[in-house]
Every structure is written in structure tokens, then in C-alpha cells.
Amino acid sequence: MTSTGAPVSAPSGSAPPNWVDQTHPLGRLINALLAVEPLRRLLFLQARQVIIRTAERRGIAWRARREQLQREAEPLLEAVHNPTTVAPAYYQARFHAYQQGNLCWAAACEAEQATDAMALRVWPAEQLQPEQAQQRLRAAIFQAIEPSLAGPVRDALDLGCSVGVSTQALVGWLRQRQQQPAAVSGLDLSPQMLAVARVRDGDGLVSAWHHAAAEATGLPDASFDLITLQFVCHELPADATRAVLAEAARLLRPGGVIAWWIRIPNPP
């Protein structure tokens, strides 16, 4: 088994702001303010509006795309939902300013736009279109994987696939990389995310979308040559990360590759 960890960060930047450090007085003050629920909701609402307006100025049709995706994805929810899948407590907690974490339509129908906004922030000094930034980001990821792959990939799994941005990029890369077809699947805990993924995968290039926990997929042993976790583990508790990586190791064929990335701030 070969594991590839490729942190992706902006090419230029500064240390994390003081308000993210609980050992700093400003950080402690921010945490105290966020503990007041009405104030916390107001602050997150204002921050969210700033994020949306900034993204729309950069060419991301945030609100229009959200409405379109929800309209098209809602009829697909039952088809992708696995009733035996139970989300662990950490996944149901408030996250990314969503009260229900990722288990809601708002999170699912804004994930594509948020991913594009994240890609643009990697190159803040360049006037890139969202599609250009996304393509450059995924190309860097796959370039990091390539040296670890000994031959063609037959089966690949994108764990924590969200709405399939990473999964579809993986499909496109493997189609360019090799003549032998590869079966690429995506897996996520949110049925709403998977319903949106099905909408985005209109051509049906992804072989399967699995509604399951990444730490207990229910998939057969040694099923995949390549398993990716693209910007997943940094959002998990440490014990969940260990469980997910153990499950990925179970799913991996001998000589296969597990590749995962986190986004980290640049050092000062």
C-alpha cells in the first residue's frame, strides 16, 4: 500500500489570523462571543453573505446555481438514500454555518460553489475564472498521485465525494491517463450531496454513487486500485480519520494507492 498526502495551499500568504487561535486574547474573545447563540447566528449570517457576494463578484453564480441544483436534485433523493446508513454524531453537528451540518439541502446545493471559491483562493493574485482555478487545483492533485501508480487503474473510489466535483475530475483524469477504462465510484454520508452529484453527473460517467459512512462502507475487501480523499480528513475528528483510513486500507488492493489531501495555511 502506498499512501500519498499532498497538502495544497496558496502559493503566497500569511500565518492564520489571531481569531482562530484560542491561546490568543482575540481568539478567546471571538469564542466567547460565538457562545452566545443569537449573536453567533447573526455573525455567521453576515459572514455567509460576504462569502456569497464575494464569490458572485468572482463569477460564481452562487444563488442561481443553488436554486437550480435543489430543484433538479430533490426528485433523486429517494433513489440515492440508503435507509440503513446512519450518520455518526460528529457528522450531524453544526458545520460550515449550517445548523444540520452537511445533512441539508443548503449545504449540498452550495458545495459546488464553495469548492470553486476555495479553488480561486489558492491563487488570489491571479484573475482566474472559477473553472480555470478548479482545473489547475485538480491537475496539481493528480500530478501528485501519478508517481505512486505503477500501472493502469481498474477501479477507483472517491471517499467523501460530496457533490462529485472531485469524483468527476478523477474520471476525466483517468480517461486521459490510460486507454484501459476505469470504473470510478463516489461515496458520501449525505444523501442530499449524492442527489446533487447525480444531477451534476448528467452523462453518467461515474460508475456508482454510494450512500454510506467512509469508516464503514460495506464494500468488499480489496476492491480498488486507487482511493482518494480530497479535502476530507481535515474536517474529521482524529478518531474518525483513523477509522476512515483503516477502512480505506481494507478496500485497497495489494500495490494500490490511498491518496488524501488537506488544505493548510502557509507558514509565516
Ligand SMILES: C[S@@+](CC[C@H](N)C(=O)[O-])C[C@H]1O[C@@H](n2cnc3c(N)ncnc32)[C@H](O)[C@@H]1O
Contents of the next structure:
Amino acid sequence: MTSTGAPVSAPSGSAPPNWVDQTHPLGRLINALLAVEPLRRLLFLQARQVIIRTAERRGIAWRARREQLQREAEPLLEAVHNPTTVAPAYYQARFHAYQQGNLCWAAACEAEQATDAMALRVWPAEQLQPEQAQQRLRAAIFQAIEPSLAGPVRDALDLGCSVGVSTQALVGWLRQRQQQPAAVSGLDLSPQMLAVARVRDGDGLVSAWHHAAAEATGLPDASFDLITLQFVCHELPADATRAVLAEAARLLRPGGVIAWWIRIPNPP
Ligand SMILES: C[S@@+](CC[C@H](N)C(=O)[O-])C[C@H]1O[C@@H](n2cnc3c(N)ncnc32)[C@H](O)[C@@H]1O
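Hand over the structure of the form predicted together with the named molecule; the form predicted alone is what we had up.
So here's everything in the complex, that chain up top.
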């Protein structure tokens, strides 16, 4: 973190469950089962179906929305794709249920639905609509940032913006917070996600969508007063997180704020 900027980091929540903890017998058993490729595929397929069915029961039109987004985003791919951007090896590995990680249409066209499902899981006891849960989640993030901001934000950057849910929420919050207009940009390594972001930002309220690595954005020094990393760092290896934060510090104006949110909060 720079000496001039103020970091804001959310509470990291409770310890991970036993089934991901490699020091726990259950975690080791699950890992051994997942190492058998046909079994892994079967388990992932079943888990995926459960996730989709649960989301659709909660009002997220998972499959219909996926088809609509892909139809509308495909023609925009060339416009968002920066051919000089190189994805690091960790980013090209299998991730979540996707063989090509985030570099595929399936991941991009299901990201909005997955983000809404994540927000709903924060308040399992309440019958919220997906957009209500999403608003609450983002409001909590921005509420945590507010005390660190000294004045109006002129330029904000959302690193790891995915399909723009976090970026558009940032635009909405800044519009409510201040009279002075703010230019908000999103940056991500997945061109498919950025194409979907462009579709979702039909009114063009986001100033720019950058296809670049957050470790090496190519953007000018000291060009932003607020840089957010919402649910990004938990997906990165530790050395990549360090490189991303160093790059964010380079992009930050004196007195600016870098805010990173690591994990979803536990249900109250
Ligand atoms: C879980 S999503 C977060 C989405 C969004 N910020 C939100 O809060 O809804 C993480 C995003 O970070 C992006 N990402 C991961 N590593 C990155 C990197 N090194 N540079 C740029 N984007 C990266 C992924 O492509 C993905 O879209």
C-alpha cells in the first residue's frame, strides 16, 4: 500500500469449511476423489446442476440469461479484446467448473447469475429478490469504503470487474454520493467477460472497459482516486496479489484509496 493512500479491507469472515482444508481428513479425502478425472467431472456436473436449479428456484433465470448474454456479447468480442494482453499461467488453468477458467463464454455468460446467487447466500433466511441481495451486498462494500475517502472521487477503477456487476454498482453509488461526476472504468483479463459487461452496460455509464492484467494494466501513473478489487484477490496466487496491489499503488493518486473485499460475509 502506498504511504499516501488508505487501504480498506473487509473482515475476512470465518475459517474455510473442513472439506477444503488439506490438514483435515475430510479435505484430504475430497481432494483424492477429485484427482480421479471421470469422478471429478461427474461430481462437478452434479454440483453445477444443483447450483443452477437452486438459483432458478430463487428467481435467477440462469439458463435463459446465459443464452441471451452470449447471443448479444459475441459480436462485441473483437472490440473489447486487446491482442497484446497476455494471461498469466495461473489464469489459464481450469477454474470453478470451467475447463478454460474465465477465458470462455460459459464462464462469462454465467457470471452475472453466479454473482446474484452468491449475494442471495449471504441472507439465506430472507426471501430477497436477487437484485435486492446484490444491492445490499454492494452497499455494505461501499459503506466500508466511505470513511476512508477524503472528498469527491474523480476517477475510479474496478480491477477484476468481470461482467461489470461491481463496476455498475460503483457507478450507481458514486452518483448518489457526490454532485461531481466520476469517471468509472472496469478492467479484467477475460475478453468474454468484458464483452458481456458491455452488453450489461447498455447505457454506457461506465467510461471504459480495459482488457488487461491487473498486475500490468498499462494505465498511467497516479490516474485514479479510488481503486476497488471486489472478490478478486481470493482467486489469485499470493505473488499475483502482491503484484496487483503494487500496480494499484502505482495507479493511485496521492490521498487515494485502494479497497479490496476478499470473501462474502457470513450470514448475520
Ligand atoms: C469473482 S470475479 C469478481 C467479479 C466482480 N469484481 C464482482 O465483484 O462481481 C473475479 C474476476 O477477476 C478477474 N481476474 C482474475 N485475475 C485477474 C488478473 N490478474 N487481472 C485482471 N482480472 C483478473 C477474473 O477474470 C474475474 O472476472
